[in-house]
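Encoded as structure tokens, the following chain is the form predicted alone, with no partner shown.
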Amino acid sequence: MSITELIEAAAHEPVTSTADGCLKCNVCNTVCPVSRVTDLFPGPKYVGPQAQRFRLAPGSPPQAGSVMPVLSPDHTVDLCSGCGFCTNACPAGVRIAEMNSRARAQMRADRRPHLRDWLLGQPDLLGRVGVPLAPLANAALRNRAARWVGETLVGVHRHAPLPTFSRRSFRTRWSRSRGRRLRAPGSADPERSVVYFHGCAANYYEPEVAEAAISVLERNGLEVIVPQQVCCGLPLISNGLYAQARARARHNLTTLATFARAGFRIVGTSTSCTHTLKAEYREMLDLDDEDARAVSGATWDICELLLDLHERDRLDTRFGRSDRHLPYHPPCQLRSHGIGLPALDLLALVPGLDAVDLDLDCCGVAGTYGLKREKYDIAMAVGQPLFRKLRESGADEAACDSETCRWHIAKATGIRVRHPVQILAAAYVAYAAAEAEAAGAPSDG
């Protein structure tokens, strides 16, 4: 077997069985942002591979994807934020964060789901209710008394960075302004088209991100197809609700696999959604079939795709000048892609723009983790070095690829945070404005 084949086999080894590879080197503990700020969490090594060995016992119910039966895990595994730094740092390839997620799911399976965890796992449901009622819903989100009631009765912290609902969803804007509908794979050229997976954030909260992405893609000669889709399921996975997550995954795979097999690229603006399509369906939900493999191989983060276009001399680099300093925070899920920092490379193409990696690990929110009453203070403590460095930068705007990180950082610092593709879209507009101004200016002669 070749080295490539060995690596591929290790990547698809059942997550729980990788515990045997643990070297007890403690590298995972040194990079863990949660154990760094609280003694309540003993560290990824202890709740991950070390605890996994004690969970194995004859006669206990089997865990999906595991070659061994598993006992209910210790409750401290629930303090793992799932940031993935431990998995990325492990020299032995132990899937620590994924192992912890499975243990959390087993713990959830042993009891009825908490209402709070179930609600946080339903962003599509919340969006469908919240968008039509946006003025009322957003007023409630800003109301201190309502937030206190939400913390007391539901368990969502009163200061948690909850986003505001858009008055119209992206899909509504898309269909009304362009009159576009779902296209069949055979009606478009996969070389000149991409399939856009917008996710819940861009659909219900930040349609401007989706619109910026589409404008950039179209600027580079790509037709954008927006298929029917539901939440990727990651919020459900993060809250241990795997059965419901599988239902979402199956729905998306049924649609997306048809395009993937026809040669279309699937592109997303949420690093969490694209990583879920690339890896989580197969690794966490055990959906390792032909559809899942096809979708995994066809999925790109938008900055990953744009950088690929640039490397093949197919990216329009006519950006307007932007003389300013722009701090950039790469989110944890982006690091799990293993694709480097494509956004930083793209932002470097904008004349005058000084985009700089803040070079700090986690903002702390970790999706829905930092929204919870019992974890909010941990999330804030994890993010403090990042917040402090961002404030000290003196910048009035920052960039980040993940929606929940953007909301968390903006709430904690008061600084505007945008998706890198929005910066690129604005740079294209600035170039067009400069060209128009130059064309209309009187000549020197």
The other form holds:
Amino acid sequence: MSITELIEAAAHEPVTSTADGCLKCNVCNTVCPVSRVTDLFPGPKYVGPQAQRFRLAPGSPPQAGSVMPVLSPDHTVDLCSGCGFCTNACPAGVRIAEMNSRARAQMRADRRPHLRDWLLGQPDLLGRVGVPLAPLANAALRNRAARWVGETLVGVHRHAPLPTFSRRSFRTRWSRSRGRRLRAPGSADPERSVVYFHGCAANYYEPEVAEAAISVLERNGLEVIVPQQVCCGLPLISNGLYAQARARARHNLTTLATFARAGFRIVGTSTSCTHTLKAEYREMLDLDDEDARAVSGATWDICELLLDLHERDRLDTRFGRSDRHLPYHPPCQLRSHGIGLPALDLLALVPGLDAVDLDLDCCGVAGTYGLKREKYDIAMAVGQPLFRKLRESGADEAACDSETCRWHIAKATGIRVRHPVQILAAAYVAYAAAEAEAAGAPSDG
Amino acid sequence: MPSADAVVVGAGLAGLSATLALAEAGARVHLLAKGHASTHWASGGLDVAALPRAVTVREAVARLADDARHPYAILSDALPPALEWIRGMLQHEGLPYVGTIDGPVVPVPTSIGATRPAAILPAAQAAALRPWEPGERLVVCGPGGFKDYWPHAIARGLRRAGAWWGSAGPERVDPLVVELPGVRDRLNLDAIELARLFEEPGWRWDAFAAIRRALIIGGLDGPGRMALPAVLGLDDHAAVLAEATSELPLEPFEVPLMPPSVPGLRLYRALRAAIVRAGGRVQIGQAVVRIGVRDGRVVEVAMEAAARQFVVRTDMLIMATGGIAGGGLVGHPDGTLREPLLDLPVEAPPAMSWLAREPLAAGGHPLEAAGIRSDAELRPVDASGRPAGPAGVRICGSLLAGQRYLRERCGDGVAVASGWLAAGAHRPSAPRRDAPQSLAGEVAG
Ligand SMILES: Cc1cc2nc3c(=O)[nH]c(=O)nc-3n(C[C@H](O)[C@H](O)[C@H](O)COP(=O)(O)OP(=O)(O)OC[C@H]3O[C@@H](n4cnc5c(N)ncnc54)[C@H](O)[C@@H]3O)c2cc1C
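Next up, the form predicted in complex with the partner chain in place of the form predicted alone?
Once more the chain from above appears, this time first in line as the rest of the complex follows.
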């Protein structure tokens, strides 16, 4: 076996078997943001590798003579937010967060999903309903009585940071302005174009993020292709609804794999969607076929891609000046990418901009976790150190690559939080404006 | 592919020291590690050297350095300035250490009721270093319901003849179990939870009052000191320690516990904060799997990541991957120990001797001293002293051959001195040979 094959094999070692490596050293418990704030969650060691020994492999028959198969001996695993800090901290390579995700799926496998989790798991469904009704839907989201009903009947916390629906989806805006061209891999040059995976957030709630990304990509000579796509499925995965997530994954893989195989790079503005395309389809959903590998290998986070352009001296670095302090929070999902902090490297290229890594753990929301009635208070408590540091920074704007974190932090602190690519896009505009002014200004003025 | 002046692999004391020294000198440095290191397991003290019949640390270091095969043979000059430097950094981060290499090595209590040799300890453990005056008592005080600290067992151990190696210990040793508010019924009461409780000003006020009351009721006041479990706060440790010292009638000192180590966490966090502030990058979570070499020089370092390896271009690699416990050396079924990243020649005894008859014999276990041999500049060499591996590599910490840290108590001294030396900090004004300006120029141009 070659080294590459060995590495490949190790990378696909079933998540749960890594439990054997656990030394019980408790290092994971020192980094868990949830057990930091609540006694209800005993911490990653207990619900992860420790409980794993009592869990049966999915689908295994009850053993003769044994007691009933225990699907999960510890239901508090539901309180794991999936941030992944435990996995990263473990000195012995135990995939704790991933193990917990599987345990949640196992716990739900035979049951009808909770209506709330089923809804939160499908931002695309919500978006399809919400966007056409945006004024009404947004009014309802702001209405206290409606939120109370939502909390009581559905279980979404009344103060949860729900985003507002855009009046028009990104896709509608895009096809109106650009037409419905460039859908097939054959019609473009993979060297000069990229495939954009916008995900649900940019499509239904924040088309401005998608448009900022596109303007930055185009500024750098890349043509942007927006293929057919559905929700990546991560919200379903984190709600333990693997079967539904798999259906979405298959749909995306079919479209995206043709591009990936033709040599196109797939770029996304949501660190969660891109991590799902890169790793979760293969590792969590067991869709480890050729399509999934091709898509994984072709997928890039937007900042990762832009930094790569820069390292190859192909990034336009003519950014306008912006003299200010900008606190930056790298989201947990970004850390799971294992790509460093590309946003921070890019923001450092903007003259005058002092972007600083806050170097704190999780903001608390962890996707849909912090929206839930029973978890909202935990999410707020987890985020406190981050909120405090942000408020103390005195900045009126911060940057973060992940949408749910942005919404949560903005709601908790009142500070505007933008995607780093929006800041880069604005810096390009500022440069152009300064140039135009310099050109237009009379020389004696 | 980002580029850096240096990449350090390993997040233990050696890797942290090297990274901080480089970042401070203005180098762009990435620290990459697959997980947390022995900081989280060890005592948080700085073990520099302790040998039977060596009165001071300096004496022990000198004796070790007499053996040409011990790392101190090449590190003993770097050791004093390196220790002074790291203590300055820690002091700056609010984590001062007490004791010097010229002070005596004395027995300090452990959480299993034995003593260990120590000379340089964090301020919170410092009161254990002072000689015991006649008439002084030691109260071993711990919270009821806490399973990692048993005052009665500890006190009993410390009363044994020989526990203080024949030197004068405390005149009396008394156990004291105190019920701290709300602690007894907690589901999970580990050191981290307790440390966080102590960070709540109201709670710790009540806790100190409860301890004062228990001392009076037990008739345990009077001249002396008290041994508390090492849980006096984490991020806000300085404030908690100051208050403990002023509020308690006996001078308190912390006793390190089973892993995870709160004093070790403080040490890690202080160094990490200093690194981030100095502009260094810390990325923990995936293994480094490949070192790229061109024309006999290191050119890049590749870490596992979600979709494709995270590659950092650099021509200076500091290997601080630890010994067998850290993952820097890996045993193979064929009876060899290997260094997995560069397959550097490992100095190790033949496999037949691995199964020592008396693994805890005074002379040490044969495997303890296994590691990579280096020249005076910490470049790897083979058994005959010829350069091994590509140029641009430095070895530090417990990966260095010839040390027996469990017996010689030299692990932290070797780590700090070698990290500092590998970073080139001993020649502060000279341009660093291994951090070429040309690379930065190449990337930007
Ligand atoms: C449990 C324990 C107790 C100890 N007690 C004492 C004591 O009482 N007295 C004493 O003097 N010394 C003691 N030591 C030793 C001492 O702590 C260390 O020698 C010293 O701190 C230096 O450690 P290090 O930085 O070299 O390596 P470590 O702390 O072992 O760190 C190794 C680092 O390398 C990383 N790593 C390894 N391989 C890879 C890879 N392929 N890719 C990425 N990262 C990698 C690991 O994740 C880890 O972060 C103890 C060590 C251990 C493990």
